[in-house]
Amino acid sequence: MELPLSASGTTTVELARTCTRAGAALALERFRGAHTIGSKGRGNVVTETDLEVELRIKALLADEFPQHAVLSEETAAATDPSSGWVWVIDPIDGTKNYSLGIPFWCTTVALCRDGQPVAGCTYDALHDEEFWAVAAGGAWRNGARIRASDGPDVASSVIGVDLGYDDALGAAQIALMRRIFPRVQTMRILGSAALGIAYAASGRLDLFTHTNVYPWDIAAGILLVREAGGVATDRRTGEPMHLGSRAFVAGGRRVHDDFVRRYSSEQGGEPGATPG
């Protein structure tokens, strides 16, 4: 596919890559700073830097591709991302990691074409690492190819998980790790769906699985996972991962499938222990 330059005749991974460090230098500014934090539910809450930068990003992506819809968390969530050129935000992804000073956030910004991420970027400002990726481009973090990990199965592996903000989905989760625990070499609980993902496309984890995640947790992640010789698929239905996914399972190719076999419920909804 051929993807369009912008009025200023960016390519749309630059522009992405611009997007995300504008609006994370915004967030670090604020960082471990005084906050006005507001609550969407137990545990999620946002602040008023989220907003800020959520707009700073659109007003970039408006100047340069302003025929193109955003869909992003704060502000514009009720945009569907299944039709026509869709740029998808997160402004700051771990924002209760960030309210709270806890260093491991991000801003992620993709691009999206008739639902399929095209090109994207994931930006953790505090360590200053940038994953990004284009169709058939590949997946990179700060200039250097990155590739999922070749691990051979769970047994062997470094898992990380998100709980999310369902309270039974987050109970699940836990139950997840009880039974694998500790059949695994360790597990890690994040708090930033974008940045687990690019870590499992980057190899810093072998796997990653979240149940309750939101097109703009994911949209960049889907294509980092792909670009790198990885795989990730809906923990519902097994089919690839995709913007409407809400539970997902990310990684090396044989840690996915053997997570697969030994954790997915056939009946492909909450994660049962199977046989294996």
Ligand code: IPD
Second form
Amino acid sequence: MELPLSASGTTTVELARTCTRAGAALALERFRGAHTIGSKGRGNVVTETDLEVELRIKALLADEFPQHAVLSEETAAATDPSSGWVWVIDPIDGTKNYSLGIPFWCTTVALCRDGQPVAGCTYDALHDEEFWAVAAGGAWRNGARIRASDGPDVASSVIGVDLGYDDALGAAQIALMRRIFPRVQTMRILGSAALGIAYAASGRLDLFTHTNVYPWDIAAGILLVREAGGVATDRRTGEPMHLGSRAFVAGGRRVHDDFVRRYSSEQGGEPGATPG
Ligand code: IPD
Ligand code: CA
Ligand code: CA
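Given the form predicted alone above, produce the structure of the same protein in the form predicted together with the ligand.
And the full complex, kicking off with our chain again.
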């Protein structure tokens, strides 16, 4: 697919990278300072910086592609990403980590066309690691091509998970971990779904799985995994992962297939009531 150039003649992937880095630079500047923290639910926080980063990215996009829609976690969460050109933004993914000073969070931006991510970037500013991908152009980390794991099975793998903010779904993830462990090398709970997927795309994790994500957590990641030769599927339907997938498993092809074969009965469930 032919990707458009922006008003100033920038490619979409360069713009995704510029926006991600600009937003992340602001988040990094503020990281060690005091945060004003608001609550969106148990364990689910937002800082004033989430909002400022998001607005900074949206301003850059409005200058370059005023005609494109935006779906973003804090200020435009209701945009339908399934048709047309839509930029998807998570200003800080891993805000709980960020608010506590835990150095594992990122900024992530992707452009989607008719619901398909076509260019995206996930930037870990603290470690200066930029993961980016463009459709049919490969997946990269700081100038080097990345590849998903070639590991053969779950038993030889390191698997990343996250718990999300729904009690029932988080509990189901823990139950899954209990089933898997110790028939695995080890497992990690990371606290940033977007970085978790980027790590699965680059083979640091053999597999990453989550049961309660939103489009902004995964838009860039879907493309990263696909372009890195990995596989990402919806845990509830078994179909290729898409922006509407709430539960997914992503990583190297062989370990993915082994996971699905062994644990396909645990498809990620339905959201339950989360006590306030
Ligand atoms: C969250 C993080 C977390 C994951 C949650 C996400 P946020 O995003 O990625 O690791 O478990 O499901 O919502 O709120 O920090 O942007
Ligand atoms: Ca997020
Ligand atoms: Ca966020």
